[in-house]
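Shown here is one chain on its own, the form predicted alone, set out as structure tokens.
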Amino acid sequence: MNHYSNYIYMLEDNAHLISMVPVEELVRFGYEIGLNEDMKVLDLCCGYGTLLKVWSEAFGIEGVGIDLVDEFLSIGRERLKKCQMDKVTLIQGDVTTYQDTCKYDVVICSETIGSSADTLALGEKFLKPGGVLCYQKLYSKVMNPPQELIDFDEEVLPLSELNSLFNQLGYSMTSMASDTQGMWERYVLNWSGKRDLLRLKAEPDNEQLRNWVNKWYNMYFDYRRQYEGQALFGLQRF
């Protein structure tokens, strides 16, 4: 590959991320937190599971997804085959109902099901002891963030808080990856925005729709931009 063409491979690992935390970033927490082709990921709602894919790629680790989404498995598969990858394997299902026999070196939980504690709880189920607990979640930049922004993400915490939490939970915070505007700008207007647009394409008098999609960017102009965040915290055992 030449130059721009390793630039676009890392654009289109980029859109097919359902985070605001960039490629470059996630391949250095990766490498913070020790990965290598011994290591066995799992990633609960995994999305297209591209994370497992970029790991997969930079550190040879096997990996398993998990995502109710049809839609996403079925890209995120067809990306894999294309790439040849056969080390991660993407599964159909309810993370709160899926069962294994399997204990993994590494669990990420992509999403916030139902509280932190009961989040954190489901990743445990799976990880092997002296593991390492993935927890993708958004964060305040203030530490008194608008109402607005809490009814609209319901949690919202600043990072002194979540490090808190996180304490009482008995894990210590040990590896980091932030999120860029640019990843934002990505996610809210072309990621989310796209798909919004197609929706309306089909559906020009859903007044409903037009409302919320009229409510998402100004919830991200307004009040998501200057002070929300997201991260992917590595989290272990005291």
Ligand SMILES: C[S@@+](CC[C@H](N)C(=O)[O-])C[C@H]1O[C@@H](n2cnc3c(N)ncnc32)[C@H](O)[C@@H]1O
Contents of the next structure:
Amino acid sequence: MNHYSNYIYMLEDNAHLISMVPVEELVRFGYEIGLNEDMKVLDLCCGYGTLLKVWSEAFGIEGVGIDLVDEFLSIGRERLKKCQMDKVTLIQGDVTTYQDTCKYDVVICSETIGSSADTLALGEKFLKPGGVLCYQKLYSKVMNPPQELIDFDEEVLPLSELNSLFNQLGYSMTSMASDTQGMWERYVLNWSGKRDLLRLKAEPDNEQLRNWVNKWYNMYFDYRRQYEGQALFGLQRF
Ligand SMILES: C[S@@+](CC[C@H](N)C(=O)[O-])C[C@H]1O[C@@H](n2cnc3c(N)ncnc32)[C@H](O)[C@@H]1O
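If the one shown is the form predicted alone, what is the structure of the form predicted in complex with the ligand?
Zooming out: every chain and molecule, the one shown earlier first.
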């Protein structure tokens, strides 16, 4: 153990997020929504299940995570085992057909499936009355985002419009955890970019992949870095 051990531990968790909101913000958010050891949390599209791991370690919640990709789930399960955490279960499946008889205190919608309205309706199906619906969502930092960004990400609304949309759907925003520049760079270059570059090394003649890699980097440097943000929004009905 040295002065950096806790920091490195947190970086390890950050490295296993497929999103741009850092662990310390996720913990603050969990504290604000009043998580405790009697609560159950469902993460739809959980990736490695890192958010559930962090909240279970910090607040003692019980968690269930669903994701399509076996690779993410196996790495996530290994990490949970290493920390001797048995209150989080990760299940392979498609969230659009997922069935569960349990209702949860908190449901996280980590990916937009269809429209925002469709996504929140899916999460609501599993939420206890009075529970907190969490939505991880990209947004535009400017009122009129460049067309290139709209073409790349489809729906990127400015925060005020996103808030109006949540209101129209019957929710108020009661918490928000924001991204950081460092987390974007970790995600774009170190997580996603490096995976694609390794694929390109194995398939050097794959022109389609090469074009995608160029587009991915250019979209970040020319547009996403300036105009796009991501946050975890806590939504409640009143
Ligand atoms: C943006 S990542 C977020 C992962 C995680 N919440 C995090 O922050 O690390 C979106 C995840 O959604 C998963 N996904 C996309 N569509 C899905 C579906 N229909 N059912 C289950 N998982 C899905 C992907 O495999 C991916 O892991």
